[in-house]
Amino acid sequence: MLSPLAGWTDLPFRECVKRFGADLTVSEMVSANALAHNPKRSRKLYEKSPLETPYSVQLAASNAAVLAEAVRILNDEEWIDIIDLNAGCPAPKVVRGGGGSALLKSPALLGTLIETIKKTSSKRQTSVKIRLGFSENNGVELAKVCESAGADFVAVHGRTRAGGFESPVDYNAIGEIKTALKIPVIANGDIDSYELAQTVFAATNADGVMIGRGAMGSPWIFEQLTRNIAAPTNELKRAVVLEHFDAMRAFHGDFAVPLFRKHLHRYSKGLAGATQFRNRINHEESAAVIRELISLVFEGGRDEEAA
């Protein structure tokens, strides 16, 4: 599964990672308020491929009326297979708004979204994202709420609120959500290679991996944990970012430009010349520009050093 992350998985980057093999993929987090008040401004954020199927759709919220207007609006759309609940994001805009990781303090009212959502989606499908707890993991008995509460599987992010994205992943604290739970488990974080995803799958007996950060830059980790295979060519990074590129400004128009710089970024790890590459594309507008030096970077070879 691809992770949901705000700014990074638009519909042309899920398009990419469908294309190597992600099972499912989750839209961006959209905030349930936001919908509510605002349908059409909001819609762009889900919007789905063709590509996607099945599809979720993430909800980030932390009143349950406002949920219930976001869900009916959600209804309307029959290609969405999955409604999402954000219950992990650590960002303090969220945390302070009430959701996200804010309702693994209140493992109540985390209970009452998801009776929320199951009570008004039309859809196949309710699942919820969490952490292991706030500050201190607590993951099993949040796990179980969203359970009784009638999530269909959850995904574990296998860190506290408080753990942010540097602290160990507790992989073992993810098997002990499995193995309490009757519910499929996603497991999740740093999970950014084969054997890894494999070592995961041994600590967590997890019923599937979400992968988040990882694909920043690599759309192709999905082939690549389903198949063994080595990393891709040069040839074939161009061929991709050059597509994602193309799908971007087909997307989002004039704001295609400065929204694939940090794209480019996590592309450009590694090869020679990186450096001078990012500091030409930190300050080029032309998008004919762009993918004459995206070529152009991605003939060489690799540093010795990650640039």
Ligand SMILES: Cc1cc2nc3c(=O)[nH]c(=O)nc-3n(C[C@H](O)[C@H](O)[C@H](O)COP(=O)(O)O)c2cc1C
The other form holds:
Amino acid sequence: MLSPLAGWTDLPFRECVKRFGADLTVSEMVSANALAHNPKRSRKLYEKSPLETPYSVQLAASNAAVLAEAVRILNDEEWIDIIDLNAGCPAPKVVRGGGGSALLKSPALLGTLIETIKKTSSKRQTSVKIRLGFSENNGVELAKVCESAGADFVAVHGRTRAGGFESPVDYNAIGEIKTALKIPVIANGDIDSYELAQTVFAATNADGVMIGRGAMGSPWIFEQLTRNIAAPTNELKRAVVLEHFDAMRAFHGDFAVPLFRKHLHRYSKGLAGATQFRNRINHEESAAVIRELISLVFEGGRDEEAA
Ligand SMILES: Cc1cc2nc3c(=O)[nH]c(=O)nc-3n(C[C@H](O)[C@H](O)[C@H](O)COP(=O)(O)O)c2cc1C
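I would like to compare: after the form predicted on its own, may I see the structure of the form predicted in complex with this ligand?
What follows is the entire complex, opening with the chain shown before.
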């Protein structure tokens, strides 16, 4: 599965990972509040590519009535298969509003919100993405709340909120959750290679793995993970990056250039000339010039690390 990544996993990027064999893609986090109050403005965040079946939309919420309204709006979009609840986002703004990982401190509210989706949604499945806890690991208790409330599966980022994005991922704790639940459990956190994915499957007995940062700048990771093959050649990467950029322009119009910069920083990692490339694209507004620069940097051929 591709992780939901705010600011990254928009339609063009999800389309890209789908081509490399990701089984399930999830929208960026959509605020239930924003969706309920201005449905048109939020739509761009969760529009689906024809390649994305099945497709999941993630909602962040802290209020059951607002969440129900957001779910009713999504019910009209018959191409959505799953509604996912965000119970892991550590961002202070989201936590202050009582959503994301704040729900890990309120198991009763977490359960109520899942029940709300379950009884309001017309979709095939309801899922939840949690962390192991807010400050301490109480992942088993939290995951059981999700299951009892009717979640069809749960994805677990193997850190507490306090662990941020850098503390070691506790795969054993994900394994304990898997043992305690009957519904499928997806393991998440730091997985960026075939070997690590195999280790995580062995340690957790999870039903799937979810890849976030490992896919940024490497949408081909899904093919590597499923088929244990090497990363593509620079020539193929160049074609993928150009196609991704063209899809961004078609989807985001003039915003594509600034939005694509962070992707290009990731894509160029390790390439000869990456530093100059980044300096150029940081100030370049012309899509045609950016296309040329992409072609040139991938033509450089050698990886800096390998050189
Ligand atoms: C830039 C960024 C944006 C993220 N946005 C979301 C989000 O919208 N919803 C969510 O549930 N998790 C979000 N996460 C957390 C990831 O989905 C994932 O759980 C976390 O990065 C650990 O997995 P990884 O090590 O494979 O990246 C985000 C993480 C990053 C780095």
